[in-house]
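What follows is a single chain, given as structure tokens, in the form predicted on its own.
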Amino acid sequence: MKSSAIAHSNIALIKYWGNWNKVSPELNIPLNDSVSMTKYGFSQNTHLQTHTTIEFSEDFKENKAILNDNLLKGRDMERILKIINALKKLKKIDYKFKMISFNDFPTQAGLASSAAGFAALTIAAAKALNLDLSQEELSTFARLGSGSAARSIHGGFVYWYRGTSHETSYAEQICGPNNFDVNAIIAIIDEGKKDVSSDLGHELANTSIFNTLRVKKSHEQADEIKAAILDDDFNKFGTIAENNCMFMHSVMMTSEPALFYWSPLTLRVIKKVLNIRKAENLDCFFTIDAGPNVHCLCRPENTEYIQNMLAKIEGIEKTILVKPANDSYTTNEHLF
């Protein structure tokens, strides 16, 4: 019983923050649907996926998980466990397992590491279990560990509906990667772990005044943008998401306490988009998700001399090129 399966990280184009509290917080259902496009980085080494090997045995005494050569433990084992029990039950079994997971790219930096391994971990485990789950029904799954884990699972670009139970809140895809030209250039400002992690942030979502307005807004945007993907029209779709991002730092930094992910940097990055497309009519748009990396979204055509751009700023300690990626999927290659 043993699998192992790659994922990759998404960005958030109609951000996620906040649960809705009307049902248990353990199930992850957002505040509000949310679109995002799956990553495939293509420069530097960087692919932006998690690669998961995970083997269940009746001989196994005890559950072991390790990401990146370390043992995990507390609320990372917690949030693993919330997964594979969901999925054992369902099985209807009790092994204990063995996990070992590697990402490519910084951990908890604001880079959707979470999304991309409890993705991983949801595809290994079901096709290590032998459930036979569509697409949307792995997404459900994922959520529990990390609620964007559930746009992880496919590629290309992808619609989360809020819905109003565990089977109800799921992802599905919008389009494949190959049906809307879009690139983005990651300026990398600091890969270090951040503060305050995403599943922490999201309790203080309500705290802020601006969280309703956000939410009711972000509803029409959702539906908005997916008729931008679908229409081929790029400079609607980078209005929408920039104008979302920025919604969603406005209710971070006036929660209670507030949070405040970016960086002088990022702020700097921000203003170079802006002149790009001011100055040099290049339509170039940013979004920023839990953390001070900045994502420039632009055409592919324009992605090298963007890149340019953002690499000469004092302090960008590298830029990571983006299109959207394949379908999460097992492999063969095992780690253990």
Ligand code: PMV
Contents of the next structure:
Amino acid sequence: MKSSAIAHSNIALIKYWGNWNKVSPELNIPLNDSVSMTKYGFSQNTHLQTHTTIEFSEDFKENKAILNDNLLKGRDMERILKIINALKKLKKIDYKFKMISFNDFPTQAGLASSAAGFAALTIAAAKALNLDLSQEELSTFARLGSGSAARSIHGGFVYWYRGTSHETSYAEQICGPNNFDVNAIIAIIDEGKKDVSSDLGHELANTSIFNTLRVKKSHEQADEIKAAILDDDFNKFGTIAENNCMFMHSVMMTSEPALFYWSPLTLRVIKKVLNIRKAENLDCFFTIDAGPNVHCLCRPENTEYIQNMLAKIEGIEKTILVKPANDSYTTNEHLF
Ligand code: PMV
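One more: the block was the form predicted on its own; return the form predicted together with this ligand.
Up next: the whole complex, starting with the chain shown before.
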């Protein structure tokens, strides 16, 4: 009962921020639909992916989970158990497990490492338990570890329906990675662990008076950006993504207590992107998740030029180029 999987991280275009607490907060049912691009790093030796192997056995006396050579405990282990226990319940077995996992990119730095991690865990565990689940069903289990992981099951461009229950809050693919030509240049400002986890951020979302408006607007924008993707309308796509990012960060900054994920450099990168767009009439747009790093969205033919511009900004540690990824998948390469 051993299996392995590789999953990619994703960048949110319509953001998930805050859970719907009418049902158990443990289910990570979001307040609004969201949309993302699953991403594959192609410039450095980082593909922004997680490789996970898991084994279940009657002989194991305890559960063991290791990420990048560190034994996981506390909250990290709790989140893994939420997925594992739900899958074991479905299979009606109660074996202990061993899991080894590697991220080829910084963990908890606002680059969605948890999305890749929990998607890989779900895919590997479902296979090890010999459960025959659809991609949509897998997404509901990945969601239990971290909401955004629901979207990382699929490649390309992905829509996560908010839903009102475990079964109805799932992600589906809008289109595959080759149907809409987009790259993102990630300007890395800080690879360190973020100060405030998105877990805590979700709890604070509703303390901002702007959140109700953000939720309402996000539902509209989720539909609009889906249409823009299917119509191959890059300008509309980028305009909506940038606007929705600002809604989320406005909510963060007006929460109680206020959350500032940006650093001064974040703003410099934003201004640079705006400047390239205006002065050079180049279609490029920014978006930022829960961290200081900036994703600049552009058409592939402009990637190299914009990368050079962003890399020149003083203080930028490095830039990572990403394109839409394929679906996450199982592999026979086991880590133990
Ligand atoms: O999945 P979580 O709990 O790590 O939350 C993700 C939150 C954002 O990355 C900021 C937005 C999103 O939709 O991914």
